[in-house]
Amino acid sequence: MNTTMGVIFANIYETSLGDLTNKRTMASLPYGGRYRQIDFSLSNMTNSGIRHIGIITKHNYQSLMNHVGSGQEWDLNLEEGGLEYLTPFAQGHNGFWRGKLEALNDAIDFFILAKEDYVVLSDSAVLCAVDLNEVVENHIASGADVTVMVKDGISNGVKQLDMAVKADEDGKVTDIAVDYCADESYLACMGIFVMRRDYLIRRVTEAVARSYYHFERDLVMYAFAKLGAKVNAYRFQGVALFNESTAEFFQNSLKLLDPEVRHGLFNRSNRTIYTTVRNEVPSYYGVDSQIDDCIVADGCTLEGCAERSVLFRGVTLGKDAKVKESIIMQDCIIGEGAELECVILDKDVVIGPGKRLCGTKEYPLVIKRGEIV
């Protein structure tokens, strides 16, 4: 797909995930034992032949750059036509962006100097494995100005969506709502958009000139409602996980224990999810350890018991320790006899012997990175 370029927004929903994204971007949030959330967006693009990708990020992006690096794992590079980091510093921007429109305007030269005809824009909060060739082809065939990728079954009248749409059987959007707790009759936007590059440049420039900054409201919905733009909805039929809050991240991490969900993300033909390779020794299981229905990465030392949990690389689980329905990130140490239930431990957390931590599925207990309890 050498006629299409890609843009990934790294800083989305940070405030709704609290301590998990206090010092990292949403895109660099660890997921599934060995991945970061940006792995899904990057892999979807490179698997679809998109070779020119820009990552827009405004702050706390050191861990993101450490993880992605030059993009070698995705067969990209930092030369022209490969991977580019679009940061405020690199673009000469002096403050924080209020929204995606301002971020796109700040990186407008990236689009002006590009040669591709179409742009795929993607957030980092919705995880899926999708063939973007199909989405772009659907967009071209529809003759629409904008195509938005949507998912059934997410709108429930409770969850607030950045954007929700109604569409007819042909995919033509008939109604758009922004920042709205849409009911079941709406389709939830997955944060993936397709449009022509020249159309994006024109709409962004005009919107920012009028002090607009909200992408969904001030570009997509405004063009639809005021300018008569044609908006197309591409219904995604596969597994899509919306990690837009701490509770959703927790619940969607545990959903990986379901083979149907796991295979829907990681076992799709020609849709491999790539990540940075780190060679570790195999995990060690002690004689008395009991690990039941868990995802376990390599390099772990497991002497205790774990049930329905996700254990990242290098986790140490002490003798007689018990972990249930919890997310334990890289290099955490859980002392002997400790008990954890519905807990998220960020990286490098140390839990002392005999400690007991308990949250709920709706309100999991989060321990910040590097904390000693």
Contents of the next structure:
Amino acid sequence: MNTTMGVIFANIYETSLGDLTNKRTMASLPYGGRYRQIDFSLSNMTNSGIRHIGIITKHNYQSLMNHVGSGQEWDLNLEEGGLEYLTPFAQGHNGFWRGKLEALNDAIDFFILAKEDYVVLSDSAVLCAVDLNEVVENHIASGADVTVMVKDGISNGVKQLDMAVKADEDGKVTDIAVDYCADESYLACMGIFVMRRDYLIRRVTEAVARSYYHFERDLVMYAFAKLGAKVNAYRFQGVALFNESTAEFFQNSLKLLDPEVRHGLFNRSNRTIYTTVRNEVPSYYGVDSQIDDCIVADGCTLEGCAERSVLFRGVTLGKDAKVKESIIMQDCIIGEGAELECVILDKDVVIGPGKRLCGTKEYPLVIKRGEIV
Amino acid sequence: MNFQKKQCVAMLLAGGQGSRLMVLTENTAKPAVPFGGKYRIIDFPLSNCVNSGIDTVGILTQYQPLELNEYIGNGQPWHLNRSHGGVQVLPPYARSKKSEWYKGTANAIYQNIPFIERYDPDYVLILSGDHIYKMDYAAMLRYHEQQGSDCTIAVRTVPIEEASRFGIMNTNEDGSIYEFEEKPKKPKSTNASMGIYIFNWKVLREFLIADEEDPKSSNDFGKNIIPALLESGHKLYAYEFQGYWKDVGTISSLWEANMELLGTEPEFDLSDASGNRIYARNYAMPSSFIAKESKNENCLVAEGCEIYGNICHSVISNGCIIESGAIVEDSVIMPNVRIEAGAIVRHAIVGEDCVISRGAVVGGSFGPGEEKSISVIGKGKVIPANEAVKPGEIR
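Other form of same protein, the form predicted in complex with its partner chain, not the form predicted alone:
What follows is the whole complex; the chain from before opens it.
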């Protein structure tokens, strides 16, 4: 797909994930034992043949740059095209950009100098494995100015959506709502958009000239409502996980225990999700270990019990420790006889022997990176 | 062209067929045989090179090189994708005068004299692609320099009753070698050669050329070059190595070496924090899923697996599926194997991409002290449902 370029927004919703995104971008939030959220957006693009990708960052992006690096795991370390980090320009009078629209304007040269006809824009909060070729082809066939990827069954009247749309059977959007707790009649936007590059440049430039900054409201909805633009909704049929709050992140992590979700995200035959390699040894299961329905990455030493949990790379689980419905990130150490339930341990947390921690499914207990309990 | 000089170039002999590994090396070179759940044998010497600061490695290939070539690629997993040096695969090639296959280990290096000369090295390190160990070659090189040696050979102490199976270096008190005996009937010492040599390049070059001119020579380091060096009065030293080392050239030693990774204090600790990391080409596979109905005792499981069955004292590699009710004991399961419901695998090595169908039985159990004969299933084989593969049988 040499006619399409990609852009990924690394900083979205970071305030709603509390301590988990306090010192990292949404894009670098660890997920599923060995991944970061951005691995999905990046792999979707490269699996679809997109070879020119910009990553828009705002702050706390060290962990992101450390993870993605030159993009070599995605074969993006190219002479031409490849990966570009679009870090913010401080804009004199108003400092950093306020919204995605201003961020795109900061990076406008990236788009002006590009050669591709189409742009796929993606957030990093929604995890899915999608063939973007199909989405772009659908966009072209629809004759629309903007295509949004949408998912059924997400809007429930309670969850606030960045953008929700109503669409007819052909995908023609008939209503758009922004930052709204839309009811079931709306389709939830997955934060993935397709438009022509020249259209994007024109709309961004004109919107910023009017001091607008909100991408969904001031570009997509404005064009739809005020300029009569045609907006097309692409209904995604596969697994889509919206990790927009701590509770959602927690519940969506445990959804990996469901084979349909697991195989939907990690299809063995194609759509591989790539990530950065850490040369860990295979995980060791001790004689007394009991691991029931868990996702386990490499490099773990498991002597205790774990049930319905996700164990990231390099976790140590002491003898007689009991971990239930918890997310244990990279290199955590859980002491002998410790008991955890509904807990998220960020990286490098140490739980002392015999300690007991308990959260609930709606309010999982989050322990900050590097804490010693 | 004027190249930057390298102090030491490593030459890794990876061209052997490894026929004692039977079906496991039918379509692949021995160094590319999977090991320890996510590694291949060649990862060990390659990682040792990088961890010892050697950044120029020639890999001499000849037998079934395709899989090995792809695995090595540009050397990036071992940080050997360098603009100068790095890893280079060296197959035999046609020349204007005489073209031939690698006739022996020494001939393989002889044919690549032009490669080595490009880096103008002081020393050349010769390695084999069939040993499992972690070693700091830099320490060996320092020893070589301190002794003012022409050739230093890494040795390890073996029990005297086993010494007649090895090449034995008989040394003086200062570590200098006065005699080399290949598989001696009556061994005088217990210093077994590990097949790891450091040569002063100028000396080696001279002897390689001389050896090539001798039509009776079998062009082998152990048989020809080392004896010739000794005879001519060059200084040879033995460098004693203390750590774990295993030649995995046979089915039983390959199986044993895998088993020695297991336990809370394994004989060979891959994750040993003080030791150096072993690098491998990683395939993008999701983390493993371990089901409630499974039971895992004293085993290593790599990523990309789905485990529903029972595993005891085994190594399970990337991308394996062990179905419900299957039993795997005392076995090595190589990458992307499917063991179907109710199948039983005991004391076996199952090659890559195999399928052990429902109810099939591979291998058997052995009492304590009884000699274990290992069953082997070659790469990509499908064992039909309810079929039995006898202990020690090779498919």
